[in-house]
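Quick heads-up: it's one chain on its own, the form predicted alone, in C-alpha cells.
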Amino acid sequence: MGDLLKIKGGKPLQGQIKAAGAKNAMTKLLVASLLSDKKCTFHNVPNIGDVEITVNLCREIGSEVQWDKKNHTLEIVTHELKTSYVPQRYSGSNRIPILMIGALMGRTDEDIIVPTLGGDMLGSRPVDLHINALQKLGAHIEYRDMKKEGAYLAHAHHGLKGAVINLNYPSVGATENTILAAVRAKGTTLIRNAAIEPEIIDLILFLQKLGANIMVDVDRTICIQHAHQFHEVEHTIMTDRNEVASYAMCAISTKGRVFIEGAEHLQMIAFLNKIREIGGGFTVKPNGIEFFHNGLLKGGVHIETDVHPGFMTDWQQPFVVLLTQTSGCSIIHETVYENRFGYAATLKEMGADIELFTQCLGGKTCRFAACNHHHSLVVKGPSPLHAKEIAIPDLRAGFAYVMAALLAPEVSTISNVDFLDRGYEDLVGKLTALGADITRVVQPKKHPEKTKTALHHLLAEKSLTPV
C-alpha cells in the first residue's frame, strides 16, 4: 500500500516557494548525455521519482551517476555501454525508454531492446512517428507482442543516414527521439512539423554545447548535422512550467498570495492570459511571479489545449478546478490526448459542475473529431467542493484532486501519491510552508518477487544476458 495525503482545506495560501528544475526536460536530458563518452554536469537538478528512474535506467547499461540532491547537481558519463538492454521493469515506469532507441543507436551495433511505453493512463500513445522517423534516417525496428508483454528491438548496422523527415504531427516524444538519432546520423537531416516546447528548446541549447549544430526556422523546421566531435558539457535546467502553473492556481483558487521564485515570463504566456481572463492577478517580478487572488473570478473562458505555444494540456486538470470558483459556464477543449477528462468524475463528487462532450467545443482542427472520445467539457461554477477520499489516476489529475482537497474545508484522503512524486519536488514540504494543512501518512511499502518473464526468453535468443 502506498503513502497517502491528509489534507484540510479551506485556508489561503500564502507566502514564498522556490521552482523546481523541469521534469520534461531533465529526463531527456539524461538520455542525452548517452550520445557521448564525455562528462556532462547538471544543475537544478529537480529530486523526484522520474528522475530517479531515469538516473537507474541510465546505470543499469553503463552510466557513472553522482547526484547531489541537497545542491541540486548531477554528473554522469557513460564511457561505455554494458548492455544495450533496457529491462523489462521499465515498461509503465515512465515515456524515457522509446527514447534509448534513438540515444543509443549511434553508440552501439548491437540489437538495442527497450520495453513498450508507458506512463500515465491518458490516452494511446502510439510511437508509429518515433518509428517512422527512424527508419527513415536508416534504423530496423520491429515490436515483439509477448502475451502481457512487449519490446522494440532497434539497430542500424550499416549506420545512419540524415534524411528529411515529415511529422504528421508536432510530437514531443518524437521530435527528441529523432534530434537524439540525428546528432549521430552521417549528414544533415530536417525535422518538418517538429514539436518546438521549451523543453525541445533546452535539450538544443544541451547539444550544441555537446557539440551538434542544430538550427530551428521559423516554420518548425529543426535541421540537425553531424556531430564529429564532442565536449563535456555543464547545464543548468530551465525552471518547470508544469509546477509554476500549479502553484499558481493553488494560490488564486484559495484566495491566497505566492511569490514563486524562478517562474520564467517567456514559458507562461498562454497560461498568464488564461489567468487575466477570469480576473486572476500575478504580477512579474525580475526573479519570479506573484500570483494572488484579485477579486471575484470570473467564468466565460474558452481554453483549447495544443502543442506550444498554445495552452499545455499539462495546465488544463488543475485549470478546471480554478474556473470551479468562477462565476459563470467555461469550456475546455483538448486537443492533445483523446482520454484526459477521467478526473472529471471525482471532481463532480466533490462538487463541481461538469458535463462532458464528445463534440469539439472548440474552432480548432483535432484529431479527435468524431471519435467519440469526451474530449470536451463544461465548467459551471462557482461551486462549492466538498473533502472524499480519492485515488491518484495520474500525475496532472493527482495535483488537481490536492488543489481540489485544498478547497474543501474538511478532510481529503488522497491515496496513489507515488503519482504525484514522479513531477512534484517536496509537495508536501512547499504547500506546507504555504500554510496548507496537509500530512503524508506513510504506509509500508511492498518488495515483490522479480520472476522470470517471456522478456528473458527474447533475450536468450538475442544472446543478452539481463542485468
Ligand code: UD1
Given for the second form:
Amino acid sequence: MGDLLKIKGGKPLQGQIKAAGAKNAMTKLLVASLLSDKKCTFHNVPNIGDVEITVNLCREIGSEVQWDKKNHTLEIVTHELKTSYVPQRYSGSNRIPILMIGALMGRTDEDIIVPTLGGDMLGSRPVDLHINALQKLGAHIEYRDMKKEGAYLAHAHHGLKGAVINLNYPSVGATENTILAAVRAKGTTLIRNAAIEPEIIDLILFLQKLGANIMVDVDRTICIQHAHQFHEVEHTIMTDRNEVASYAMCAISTKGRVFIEGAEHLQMIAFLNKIREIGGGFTVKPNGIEFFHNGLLKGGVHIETDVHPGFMTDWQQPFVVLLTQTSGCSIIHETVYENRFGYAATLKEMGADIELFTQCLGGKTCRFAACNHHHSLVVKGPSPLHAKEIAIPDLRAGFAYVMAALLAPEVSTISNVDFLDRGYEDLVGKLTALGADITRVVQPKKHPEKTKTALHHLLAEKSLTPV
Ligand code: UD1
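For comparison with the form predicted alone, provide the form predicted together with this ligand.
After this comes the whole thing, all chains and molecules, with the earlier chain placed first.
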C-alpha cells in the first residue's frame, strides 16, 4: 500500500502559495529536447512524479540530466541515443512514451519500440490520431502483440516528409507527436484542426528557440517547416493552470482566501468566467491571482468541458465538488473524455447529490451522443459532505477527493497518494501552509517494479486515462 493522507476538514484555507510549473508542458519539453544533441536548460521545473518518470525515461534513451530540485532547474543533453526501445515498465506510467515516436524518428534509423497499455488502437485509450498522422509523414508503424501487452514498432527508413494532416479531433497528444516529427521532416507540414492548448504553445515556443520554424495560423492550423539547425535552449516552464484551478476551488469552497503567486490570467479565462457565474471572488494582481469566498455561492450553471479555449476537462472533477457547495442545480457535460465521472460515486457516498446521464445535457450534442457513456452530470447543492476512506483512482479525481475531504468536518483517509504525487508538487506542504489539517502517513516502500505493476493493473482494470 502507498502512503496515506489523513485530512480533517472544515477549516477555511487562508494564505499564499506559489504555483508550480506545468506538468503537461514540462513532460513534453523533456521529450522535445531529444530532437537535438544540444543542451536544454529549463527553469520553473515542477518536482512531481510525472517529471521524475519522464526524466528516467530520457536517461534510458541516453540523456544526461542534471536536476536541481531546490532551484527548480533542469539541464538535459542527449549527445547520442543509447537505445530507441522504451522499456515496458513505462507503458502504464503516463501518456508520454507514445510521444517518443515523434521525437526520435528523425534522429535514428533504428526501430523505435513503444509498449502500450492494453493493445487496441481503437480501444478506450486510442492513439489512432497519433499513428495516422505519423504515417502520413512517412513513418512505418506496426502494432505487435507481445507476451502480456502490445507495442508499436516505428521507423522512418526513407525519411520523413512534410504533409497536410487533418486531425478529426484536436487531440493534444496527437498534435504534439505530429509537431515533434514534423520538425525533422523535409519540407512543410500543416496540421489542420490542431489542438492549441497553452501547453502546446509552450512547446512551440521551446521548439522555436531550438531551431524550428512554426506558425500557429487561424482556424487551428499549425504550420511547421523542416529545421536545418539546432541551438542550445533556455526555457522557463509556464505555470500549471490545473494546479492553480485546484487550489482556487479549495479556497472558495472552504470559504477562505488564497493568493496564488504565478497564476496567469491568460490561461484561466474560461475558468474565471465560471467562478464569477457561481459568485466566487477573484482579483487578478500583477504577480498572480487571489481567490476568495464572496458570500453565498449560487449554482444553476451549465459547463461544457472542451478543447482550448473552452473549459478544461481537468478542472471538471474539483469543480463538481465546488458545485456541491452552491445552492441550486448545475449541469456538467463532459465532451473530451467519455469516462471521466467515475469519481462521482464516492462523492455521492460523502453526501453529494449527483446524478449521471448518458445523454448530452446542455446546448450541443457531442461525439459521445449515441455511445451510452455516462458523460453528463447534474449536481444539486448545497450539501454537507462527510468524511470517508477513499482510494484514489486517478490524478484529477484524486484532487477532487482531497477537496471533498477538506470540506468534511471529520477525518478522511485517502490512499493511492502516488497519483497525486504525479501532478501536484508538495501538496501536503502547500495545504498545510494554507491552514489545512492534513498529514501524510508514510508506508513502507514496495519494490518500484511492483508499484508500477500495481498502478498499471489498476489503470487497465478501470480503463482509466493517465493524464
Ligand atoms: C492531454 C492532457 C490531459 C488533458 C487532455 C485534454 C497531458 C499529459 N495530458 O491528454 O491532462 O485532459 O490533454 O486537454 O498533457 N483521442 C483519440 N485518438 C487519439 C488521441 C486522442 O480518439 O489518437 C481522444 C481521447 O480518447 C480523448 C480525446 O481525444 O477522448 C482527448 O485526448 P487528447 O487531447 O489526446 O489528450 P491527451 O493528450 O491524452
